[in-house]
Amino acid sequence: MNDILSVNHLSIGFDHSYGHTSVIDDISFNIEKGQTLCIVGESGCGKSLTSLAVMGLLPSGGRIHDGQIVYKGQDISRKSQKELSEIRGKEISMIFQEPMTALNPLHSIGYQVSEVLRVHQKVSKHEAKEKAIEMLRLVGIPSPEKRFAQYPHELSGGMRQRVMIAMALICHPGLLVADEPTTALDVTIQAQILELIQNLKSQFDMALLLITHDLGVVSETADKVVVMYAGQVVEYGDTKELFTEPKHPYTKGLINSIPKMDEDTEVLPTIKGSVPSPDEMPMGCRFVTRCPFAMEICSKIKPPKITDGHEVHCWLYSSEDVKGENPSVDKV
């Protein structure tokens, strides 16, 4: 086993005045050293919440009520906030979606990048400044000595995201969590940022947990893919296999919706309906209300996990006796 991160049967919910709502339900995956694992799915499927749980940064009211998050053999889901603060930024770092809200507008770029070093490595102010400038240079920021003294509002969106990457990597963490790191950027800058993250991942020999809804990004960067829907894992496996032989109807729907350059298509295929809210989850398979191949059992019993080197949660692949018409899997 060379897993740097193992998420085992993780369930997350929110407490409120009228009870408890489950949002993430029994998800499991693992990342090995040097690997890139992507979590994909529509907005509202639980991707970002999963990444925040790994960082120990769940929103107010959210709590882990079952499962483990194991980093280098330690169950960090049971650690106190004080213990987690010693890990965050040093062992596990995160790049957030919107750098303008993640960076502090009241502090200079240099202060924010060097502060990570001062907190975790107890270096002198001068040494922290030198290392911060070098890190800014490494992530492709021109004139880093000048940028060191500037403030977030003086930088473009792409430059701010590079600053976030510098902050995340300055302590050479073992795991980088990137939550939609290019969402707020234009297309040309997106490609540059993704290439930069991949290059630095290889240079620092770290693992990458990438949260995205862009399957094009997944196909180019991921070693393994977790497909999530409505707070559950529906498919999980090797990237090449998932794109060439997807199994779950939801995964196939996502892949079919990707525009193809060699086809003259005016209307792209879509998945009908929308992700149900946490308070209105259907019984059985959570995709049942949108699946064109749903059977009677799908609306009653949670689908089993079928594993043969590639994990899928779907009644279509079960050897158990099911009632109702079972369409050909090849047609899904």
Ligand SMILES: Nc1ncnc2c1ncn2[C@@H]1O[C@H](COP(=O)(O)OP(=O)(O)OP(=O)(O)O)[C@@H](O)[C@H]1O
The other form holds:
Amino acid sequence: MNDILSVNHLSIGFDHSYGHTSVIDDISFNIEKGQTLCIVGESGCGKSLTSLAVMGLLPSGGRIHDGQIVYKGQDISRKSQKELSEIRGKEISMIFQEPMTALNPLHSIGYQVSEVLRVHQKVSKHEAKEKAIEMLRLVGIPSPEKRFAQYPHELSGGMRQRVMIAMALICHPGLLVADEPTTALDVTIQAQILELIQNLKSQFDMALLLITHDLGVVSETADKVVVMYAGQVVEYGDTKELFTEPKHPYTKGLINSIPKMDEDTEVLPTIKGSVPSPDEMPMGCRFVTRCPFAMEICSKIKPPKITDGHEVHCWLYSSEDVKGENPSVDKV
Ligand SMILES: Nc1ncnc2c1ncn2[C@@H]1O[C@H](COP(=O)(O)OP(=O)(O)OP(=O)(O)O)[C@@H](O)[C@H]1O
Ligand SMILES: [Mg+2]
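Given the form predicted on its own above, what does the protein look like in the form predicted together with this ligand?
Below is the whole assembly, all chains and molecules, this chain first.
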């Protein structure tokens, strides 16, 4: 196996004074060395929590209840914060949606980029500075020697995102996690940043776990796609196959809502309804309340995982005789 990351049956929940809420339920996926895997799904489906769990950065109250996160053969889901801090930034790095939340406004950008290197590697201050400048140049920051001494507020949003990418990559990690890395940026800058991430990914031979709402970006960049709905994986497979032969009604709905250049984009089909909150999850399939093909069994029993080409979690594809009137899924 050539997997760099393998998420196995991961479940995450939050503990409250009044009890416990399960948010991520039994999700599994793998990323091979150098591959790009995208996680897609509507707001609140659990994309960010999944990526934060991989980083060992769950918000307070959040806890891994079950499953494993295996990075290069080691289960990192039960490691202490000290052990994780040795992995973070060195082996696995993350870039966030809003660079200002990750950058310290009180330190120069040069200090922040070189500090990552000094935490993880035995290098002199001078060497760290040289490497930081080289990295700033590599991420497309003009006059990096001059920028080195500047503070985050002196840079544009796009430049700040480039600094964050420089910080994330300076130790040459094996995996980069990027949660909506361009959403906070101007549209013109978004494409440049995505292209930069793609180029550096090949240059550094890293794997990429990318979370994005933009299915156009997914179809162009991902090797594999995980479609999440309400904290569960509903479909998972190779990008080309998933886009040409989507199976789950939710995936079909997402793909149908991509604007197409050659069609009237005024009225796009949308998936009616909204994602249920963790406290009011339907029994059985969580998509049942919004699915045009829901059958009786869907509201009662969790759908089975069917692997035929790629993975789908849906009763419509079960060989068991559960369909009753046998709805045709092709019409979704
Ligand atoms: N700190 C928290 N405490 C309790 N519940 C939380 C917390 N953070 C997230 N959740 C819940 O976990 C679920 C998944 O949230 P998450 O942020 O992972 O969604 P997402 O898919 O990243 O959404 P978006 O596309 O809006 O970023 C949501 O139902 C959310 O309410
Ligand atoms: Mg999110």
